[in-house]
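One chain comes next, on its own, written as structure tokens: the form predicted on its own.
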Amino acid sequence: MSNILIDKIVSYLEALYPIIYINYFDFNLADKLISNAITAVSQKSKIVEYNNAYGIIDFDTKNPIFECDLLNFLKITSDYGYEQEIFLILKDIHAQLNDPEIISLLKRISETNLYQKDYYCSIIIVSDILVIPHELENYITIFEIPSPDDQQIIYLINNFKQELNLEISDDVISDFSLLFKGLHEFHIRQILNLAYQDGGMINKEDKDLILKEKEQFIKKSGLLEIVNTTNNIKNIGGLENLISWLKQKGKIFSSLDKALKFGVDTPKGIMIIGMPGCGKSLTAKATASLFEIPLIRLDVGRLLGKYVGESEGNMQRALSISQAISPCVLWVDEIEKAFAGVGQGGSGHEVTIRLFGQFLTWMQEKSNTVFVVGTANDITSIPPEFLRKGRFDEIFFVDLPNEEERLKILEIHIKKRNKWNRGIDLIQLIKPTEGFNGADLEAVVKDTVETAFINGFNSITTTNLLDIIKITKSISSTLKSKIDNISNVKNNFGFKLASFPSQK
């Protein structure tokens, strides 16, 4: 247990912070921190614990003492502070923090603790759900227990090794310390126990087990979505410059532990801007396959809550989970919609602005192995802070596919449907498909194959494809104004191009 955490709680208690909110799930670890901190503050203090399920319980033994609700508990114990130093430990009371009477009592205790010299009553709330009523914002201090650092993780693994007298090589410990980064002590011990029970030893083959267990955190949280995809770099037609860049980063992720020890910086991520339907989302999926790490998607809309601080708490939890899953790809699709209104003359919703700032700070300061892939169509809606150096390793612009890329995309989709034959002359399709995006080209192949099936044909021809092209409206014609605006971005901002210039 970190002395730094204990000292931090001690400093809060000695400074008469009225309410400390420990936002954590492992009550056993929280109790150890609380006990050590209170002992350091005072040897004569009294600790009274309230548990939402049992009422008043003994803090040391956890035996129930007296069954009552939270309101009566606060009424009973609030005057104890005149008699001696008292600490009220309130567990799992987040659902009751919208009760006006409870809010009023907590506020009264807090103010008495601050302003009356003969009164000492500190409140410590412990819950893994963060709920802060507006009336108590100024009285509550959020205390977070961070996940162990590299040295602490190695210590935990070695401690587990000694307890069971196991042989675990230094290479395995080094690899596992990287995979365990972002997990809490509770989860690390759980996974080590599972790995040991599974085979009676711990070796490199247990990496997959760790990743599968990490996926459970995503599914249980409901804040992030795990994306299972079979897409890979071969499914992308063109974008050679972008793919070449990703392959370089892929070499780092394939030997991440060695790369970091060598002094290579942890890759931060990439922003992909440009035309809709031209492979931005596909690239995000292919990146995870290339790096051989999980792909998780962050939907900001899922984070919004109805209580003050709930949305911010959800964002913090989502980012913490992504760190626990790392190394992984965190995909934020359509960033301009996720943070709509931010940076546009203060028109953004207050909560959205706070979430944006929170996410931005995390991106700037993160040193973990979460590789962020942001995708966006309309850069004019993206807050300019997102585009500053240090947020992403690189920003790429994806244009409408050039001639070579259109041929590759058509070929990929024809072969995907097992309809490739020598009679198809893709060269004839170059000019008629000018202005088509990747989605348009896929639709052409899909509709051609469907029409062939309906008419009883066994194969498709160049003429079949041309017939469908003639009746397909490209994105350049249906969204001309929007496409023109996005195209201007390429000329005005000078982002790195995802494609090499056409050779034709």
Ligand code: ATP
Second form
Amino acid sequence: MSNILIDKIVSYLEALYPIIYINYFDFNLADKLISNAITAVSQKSKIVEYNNAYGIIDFDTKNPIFECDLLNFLKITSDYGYEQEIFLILKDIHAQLNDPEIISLLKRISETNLYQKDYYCSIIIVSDILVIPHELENYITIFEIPSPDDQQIIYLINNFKQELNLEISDDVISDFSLLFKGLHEFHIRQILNLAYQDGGMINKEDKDLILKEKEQFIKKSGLLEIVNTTNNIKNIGGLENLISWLKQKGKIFSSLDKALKFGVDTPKGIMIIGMPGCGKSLTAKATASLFEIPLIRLDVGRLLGKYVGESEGNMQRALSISQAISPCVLWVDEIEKAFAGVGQGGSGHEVTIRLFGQFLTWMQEKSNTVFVVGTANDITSIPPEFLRKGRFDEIFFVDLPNEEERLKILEIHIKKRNKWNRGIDLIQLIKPTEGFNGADLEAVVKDTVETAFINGFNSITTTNLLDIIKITKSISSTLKSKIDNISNVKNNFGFKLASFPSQK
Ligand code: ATP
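Alternate state requested, the form predicted together with adenosine-5'-triphosphate (ATP) (shown: the form predicted on its own):
Entire complex below, previous chain first.
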């Protein structure tokens, strides 16, 4: 148990913060924290615990003392208070924090505690679900229990090692301390136990187990999505400048422990802006394969909740979960839509603005191994703060594929469908595919192969491809004004180009 945490809660208690909300799932750890902090504040004070399921219970033994509902319990507390210093621990009462009577009683107890000399009752709410009623916003202080840092993780592993008299090499401890980063003490012990049960020892082979367990946490949260992808950089035609940059960062991720010890900064992430259907999502997926780490998608829309503070709580949880699975790629697709409206005013956007601020601060301060890949088309609606230095390591612009890139993309998709043959003359396809994006080129190959099959041919020819190209409407013709707008962005902002200039 970290002394910093105990000191922090002690300082809240001494400053008479009316309600402290410990937002945490592991009640055992929360109890240790509360008991240490309260003893430090005063030896004479007492703890009264109310649990939503059992009523009043003994804080030390957890034995039920008196069954009653929360409303009656708070009414009595509010009317009579206690004659000595009391800390009221309310567990799992989040579902009742929408009830106006409960809210008003909590408010009254807090105020009486603050202003009436002979009335003692400080409230500590413990729940892993954060519900802050608007009326109590000024009374409640949220207390988050962060996951253990490197030193604490090493301490936990060493403790486990000693308890079971195990041999765990220093290399494994060092590797695991990185993998366990972002997980809470409870989960770390759970995984160590599982690994031990599995083979009676703990070694490098248990890495997979840690990753699988981490995936479980993600699925259970429902806030993030694990994207299973087989895409790798070989599936991308062109974008060589971007890919070579990613390969450099990949070297850091493949020896992360060594790189960090050497003094290398952890890469933060990239923003990929540009034309639709030109490989931005493909690159996000390929990045995870290149770095050999999981790909997690953050959909901001999924985080929005109906109660005050719920969306922010969800964002906080989503970010901590991504840290728990790190090293990982966190992909925020269509950033311009996710944070739409930020900077345009209007009360409807307040929550989005707060979420945006939360995400920015996290990006700015983050030193974890979550590599963020943001992708966006229309950068004009992205708040400029997002693009400031210090947030992403680099911002790349993806343009419509140039001549060489078009050839490569066509070749990739023809080969993917096992229809590559020496008779295909790609050079003839360069001019007619001017203005096509990657998705258009993929569609050309798909339709050509389909037509060949329907007509009973075994292979495809250059003429077959040219025939389909003639009837394909490229993105440049269907979405001309959108493409022109995005093109202007490229010229005005001077971002790094994802492609090298064409040699043709
Ligand atoms: P949007 O902005 O509309 O989301 P995007 O840039 O993310 O588009 P992708 O989803 O990566 O586009 O690409 C769409 C499809 O087009 C992919 O499934 C892929 O097959 C093909 N494609 C696009 N660009 C390339 C490329 N550079 N190399 C190979 N295939 C590509």
